[in-house]
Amino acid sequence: MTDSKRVIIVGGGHNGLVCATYLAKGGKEVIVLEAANEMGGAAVTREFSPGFKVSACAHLLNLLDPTIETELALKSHGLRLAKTNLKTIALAEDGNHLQIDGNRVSGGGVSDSDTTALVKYRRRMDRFAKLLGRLYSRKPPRIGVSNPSDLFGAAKLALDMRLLGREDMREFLRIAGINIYDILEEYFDSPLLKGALSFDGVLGTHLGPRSNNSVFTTLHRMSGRIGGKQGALAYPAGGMGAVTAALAAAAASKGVTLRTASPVARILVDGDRVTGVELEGGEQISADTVVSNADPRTTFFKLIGARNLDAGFVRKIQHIRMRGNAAKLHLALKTLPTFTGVEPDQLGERLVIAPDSAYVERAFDHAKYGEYSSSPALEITIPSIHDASLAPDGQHVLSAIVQYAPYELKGGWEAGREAFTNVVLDQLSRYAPDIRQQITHTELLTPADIEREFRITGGHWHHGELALDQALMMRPVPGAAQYATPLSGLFLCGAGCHPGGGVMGHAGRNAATAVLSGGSR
């Protein structure tokens, strides 16, 4: 016998916590089982050197749904932003940097025509990103079915697109699936501006600026609203772990049982339905409903087992593209580094090394052949400028996402880690000549490390590449695209399902709605 009211959430990442809270509000008895010693998944703050703390994987907040933030009262549970509306400083080796602040740009020798073009570009891209944001808050409709819910969902999508107006709707349909390189060439002349904007389209992906779908990933990144501003970036006080700590507190306040250090060994199956889970220590917990916050391959291959699934469905899961291609660098610093040409009040902004879009594309070329980039592109932050709790007094933490570092590196990461770390530090030194002298400790997380530490197959923090053939009603695969799966009682709520990666919470909320409505595939 199983418990029909009990729901087990496998994984205490942000989506799992969001899902758990909404289910508890809906009257369910919810247990969250997290393998690590704290809740949060890849959105955690941890010490990497004595006295130095860092957002371990995700390090900026830009996609958290304001509706979820309000409905779960996250501010009352401790969520606070240390800095909002971060500017982007596109670094130039000669020190003539360019600053992007929403639709305003200055420095870097930018022309008046580019200044005007950025306003036009952001107006249009913001409209398209808002369209995605509306779609993200509901389950994607299935195409070719007569179910009233799906028909209504398809009609809402069509109406949202039509409300763009004829010109913008045509432009959206023209560019949504193509590459960001060509779009930026249509708008701008400044190499620095094009480099920084193209970097936003490939961050955390296995794409280059010339890759199709890089416009889609750009829009995905812009779809959030932080502090009421479309596409804004923010530092949470206490790092990204503070976001999931607030989510955990919200879940606990609704009666959710939160269990850490409780790795799930397998999801129990009887025929075509789930009956609960078994932990690695042998403990079994029964439940009629299990919701997995793990990535699709982990869920179906490690926890369920391919033998319990249809062969055609197994092939679909095998074909999900989920090769991580970004590394994370953490530096403990004696004091603030000096970036040539960067003013002191700009050091706390988002610093980007992507001199032009062709540079970013060349950096991607290496990854195509299983090599790390010899001239990587970087997103650099120094969060301790805004949050002194992250480092000892007078000292600082630098955190950077490094493109490109392929999961399947030729020769393996054990052999390649030190050499790549030196490549990245050499790249930093071109812009901050004293950086090596300031370092007291270095940590580089490769995609293999991300896979191991956060239990994400392939080390891809989106749980699968963001692309139109792996989005909406295709995510993660047909037959499991509306949070329900082929096994009765098993649901998905992680980044591997609609709408994808990023600390946003939509997948968790949508999955809870599917469970409470008795959703089926």
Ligand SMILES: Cc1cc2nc3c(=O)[nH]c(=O)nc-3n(C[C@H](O)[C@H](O)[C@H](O)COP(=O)(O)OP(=O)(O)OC[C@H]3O[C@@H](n4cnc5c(N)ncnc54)[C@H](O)[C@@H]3O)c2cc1C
Second form
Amino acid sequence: MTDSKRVIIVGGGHNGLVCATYLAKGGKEVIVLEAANEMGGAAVTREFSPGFKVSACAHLLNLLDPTIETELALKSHGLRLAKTNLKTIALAEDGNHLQIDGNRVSGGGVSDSDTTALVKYRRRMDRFAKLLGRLYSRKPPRIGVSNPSDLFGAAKLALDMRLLGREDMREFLRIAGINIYDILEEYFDSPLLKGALSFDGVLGTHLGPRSNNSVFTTLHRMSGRIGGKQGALAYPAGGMGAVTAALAAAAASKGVTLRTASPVARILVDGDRVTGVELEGGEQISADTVVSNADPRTTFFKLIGARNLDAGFVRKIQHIRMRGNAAKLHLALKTLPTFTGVEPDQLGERLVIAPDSAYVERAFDHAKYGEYSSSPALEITIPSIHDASLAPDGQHVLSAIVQYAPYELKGGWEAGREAFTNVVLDQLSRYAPDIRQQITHTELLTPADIEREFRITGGHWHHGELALDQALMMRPVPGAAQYATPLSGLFLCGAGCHPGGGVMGHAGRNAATAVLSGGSR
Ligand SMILES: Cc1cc2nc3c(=O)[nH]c(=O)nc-3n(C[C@H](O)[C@H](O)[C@H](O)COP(=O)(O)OP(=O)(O)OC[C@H]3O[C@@H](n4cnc5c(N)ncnc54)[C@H](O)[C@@H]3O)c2cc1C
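Moving on from the form predicted alone, kindly provide the form predicted together with the ligand as a structure.
Everything in the complex follows now, all chains and molecules, and the chain you saw is the first one.
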């Protein structure tokens, strides 16, 4: 096999696997080198206590591109959903919870005007989210370039906007860069409803509901289509690892070589082009094309080295904001906990502790100063209710995303971990008074743990903050935003590229297209 036909992919996260399969379909000889002992990156299922399994980072499937699912025949490679169309239960401390099911809301003393407003809000936001979804499945155009493909991309972007119609286009331009807090104030009265909807906009980010860009991140979260429904949420059977297992099976079926426990120490460079990689054990593999699924800072600083890059480019990479703020709590439970006021058939839905948007904002305030939230916001799931494979008979796992837990905690996470775990458990106990009695094992993954275990700088959900100044043709930075990079033969394919994080696969698919078409930047 010639070096020109061979492509090495550094990292077997879901985007690396997607990219590998499309490249193999395009006639390349592909090798995926994954540092961990299994493929999947931040989308894996693992045992955290004997007999108890959980999706380690990502736990809800809402963004996986249906085109990729079909083109890679993921169903025939084992992908199955244990539950689709999860409702959101916005928990109230007094048990008078509110339930959101798409554009329908009930309970929580919600008014008729809020019920009507939610239909209007969803109709508009769904339109905008679909627009983003269309942008996500292709590389962003370069600005100020007269190449036909970039001109076509820019024209398509303008046309998609124009097709919104005058009123929606104006509204899109008005709100895309601002904060979700203000928008929710325009639509709704119910604090519980505003709390839950505002939390959607800040999950995984270094933003509060009052931060600019939180409308954009809300739309990002709504841009997917699962089970044929816009903005829906699902549990994959077997946890998120089952999604990447199906992707790995699809890759293997196309002849991709998948190597785990193969950490890449450096990407080899000769002048301004890459020539292959060297593994930590010293083995060298040559190739004219290397695609990195690692985040941009890891790729350029750890694997390439700043000395091989232009100083201006190095500065841009240094300035990417990537401060993780989401922690992950896993509980092994003897039996199901009792959440006050939650009906047994609601317990398997998505439970949210974000009683109003000011609460979420106050939780974020701490993170600005390197402190964890004294009253955190939580996205709680009990996937074992729908998927018995995750826990021993009659027992359960709880998986929760906890915000805010700043990567750089004052005093460090070694000192802060136990105290924060207790803060989170105290918070849970306010809503589920018997929960502590049910716990047999607790695991809290802080952003520092996520960085160490999953090799993501800052433990950041998106491999770099998702914000308009770090989106589209600016993601991760100008000069590397079309998947090609300043080094000839080096491409990026991870969440740090357009369109960002979440288990979606677009970055992997778009990167493969860029490689196969010769990649310009
Ligand atoms: C706490 C948390 C909760 C989340 N929850 C959700 C959710 O519910 N739903 C959702 O859709 N998304 C969620 N996300 C986001 C989602 O998990 C990520 O955006 C997504 O998994 C990124 O995929 P990726 O393939 O781009 O990168 P990764 O999954 O990070 O994969 C990159 C891979 O590269 C490997 N690698 C890095 N360096 C090297 C090297 N030198 N040599 C070899 N291999 C290397 C890593 O080991 C890793 O396997 C969450 C993220 C976090 C942190």
